[in-house]
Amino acid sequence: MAYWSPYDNNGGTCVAIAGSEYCVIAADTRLSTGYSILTREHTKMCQLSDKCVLASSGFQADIRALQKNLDARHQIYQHQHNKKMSCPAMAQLLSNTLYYKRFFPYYAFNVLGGLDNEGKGCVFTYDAVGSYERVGYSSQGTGQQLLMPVLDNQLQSASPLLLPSKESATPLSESEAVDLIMDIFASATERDIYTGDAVEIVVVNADGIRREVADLRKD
């Protein structure tokens, strides 16, 4: 019997780590469907503003539609308020946009990273229908189950249930966070067929946004 679905999972893995004065967002560049690789040079990143970057994994058509929607709403915001949206404001906009489509959701799993109004790193992690949380680090995508235990072990972020609440930013320096991300992507590539080819790393700090790409195994 023939079966058709409006969704597909094009794979890939996204990670973000927030520090006291920086945020590192990373994703691999492989785009797959089933056991076929469609391209090895696909970016999963979208720069929404000067200090805010979105990384998404899931169904590529829905991800592009979501990115265009957010870009259009951000342009309207800039015309109305004569300023760019902050990262926490963009996080709320993304939550509202996902929740609005909750009965036919965007098949997109998002990590939003950047700097908040105080210049501190912030990471927001989402489910498909807009529930979100500010955390010190997060991962989404097909390699999430492989990466999160390593991040938990290495970063040991304070529980949001502890009172008084503690800083969610991780204690690593910027260079240490980049090295950790390279290591965990190299590990995930060994075990997840949908993650590989290269890892694109975006660093957001007070100086602006810096991009770099490191090769991963291509088989």
The other form holds:
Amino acid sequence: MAYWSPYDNNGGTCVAIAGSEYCVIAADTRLSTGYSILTREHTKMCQLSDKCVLASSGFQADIRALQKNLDARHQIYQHQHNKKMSCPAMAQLLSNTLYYKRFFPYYAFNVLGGLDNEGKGCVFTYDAVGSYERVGYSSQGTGQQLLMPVLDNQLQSASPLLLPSKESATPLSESEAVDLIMDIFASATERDIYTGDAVEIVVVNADGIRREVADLRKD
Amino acid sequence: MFRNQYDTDVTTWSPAGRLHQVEYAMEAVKQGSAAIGLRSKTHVILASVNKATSELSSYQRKLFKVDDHIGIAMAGLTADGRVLSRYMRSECINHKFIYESPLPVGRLVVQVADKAQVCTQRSWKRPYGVGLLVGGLDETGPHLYQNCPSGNYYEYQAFAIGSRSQAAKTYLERKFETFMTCSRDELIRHALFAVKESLQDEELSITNCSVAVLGIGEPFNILDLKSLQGFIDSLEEKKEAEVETVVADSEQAGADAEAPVAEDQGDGPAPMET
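How about the form predicted in complex with its partner chain, since we already have the form predicted alone?
Next comes the full complex, this chain leading.
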């Protein structure tokens, strides 16, 4: 007999890639439940600070609650410290917020991207309860298993197990990174039923934040 | 008179039907350095006189952002003011979280007034010793309110509180009818003129005043020193060009004398005002 679950997976995939002076964060815009599509035009991104963007996939209600929570905490921080939060500070806050609900987690798989205090790109990847790590690139969501091997192949030349930890920023230029994102989302859309419709790409660099939307297959 | 017999507790009425403790709290507001507010159809400006207790110290901050669409200027016990501003910030954030929409100013003002009233009806509390000028923007446009320690609140076109505020109020009374249609910059200049009235003998400079702006399309922000200097300079030019003269004793057209040290002058601040 089916038991009611407080969670639902609304699908979707998120990716972020850190460059030496930029960070690209991307997520598809499909919101689904079961085998149905709820909407083709839903954003999974949230701009938390002027140099910091969060992309989350998972259970949309939890994602929204998490985003609102972080927004409120950011406002409090601004009142107390008279400045906006840096990306690494927000990363820590997100981790703590997630662990706070360790025994009834936010069903949200997060990727946080932006510029660190020195202006270099940074990406932080999380699990549902707040375990996080700064990396050069990451993907989360239903298309994660399809995308991570491709990202590893494109952005790292050898196995990370053989070499010592590399520079956490990729050698790609900004436009190459955006092209890569378009390609891999197209690939994920082919095989993952929950990924598609459109990909929203956000680029954070010294000039500010830029947003583009590119179409994906709708089936 | 009988005043001293009935003024120990805030919960004791005097035979004349007054709560003296509440009135004493309002006195504390009158002793604080001036805060001025004015509004137009599109903007609200808050300004404050900055008083430093000595050359060595910096001045007390009296302008606070409560939310993007609400800011306050305070006069009196600024410590009490900080506590109230923390409460107001918290209320705004909570409201935005639940309703995903900014808290209307009028509602926040009532909440603060109710909070202040509680302190006038508990024997173990004392009234807040701070007056707030709350400037905010909501769907019905820009608003300016005053919150008193008594728990009363009033809405104004323009107002001033604190010491020597009467001089500023006189200026505002003369000019307020033009405010609704003023541009942002004109409004700021009016505010600075009003601050000048409160300063009286002192020269207006970036060290003894602060100005904050809030308007349609402009979130609450305190003017940085450079912009403020620009406005103060433009006051000088405007004064030279003006035919109609402002109150004589504060006018030093084109004076390039250094601003005198901000010492206790005239009635002076209450001992609690730092």
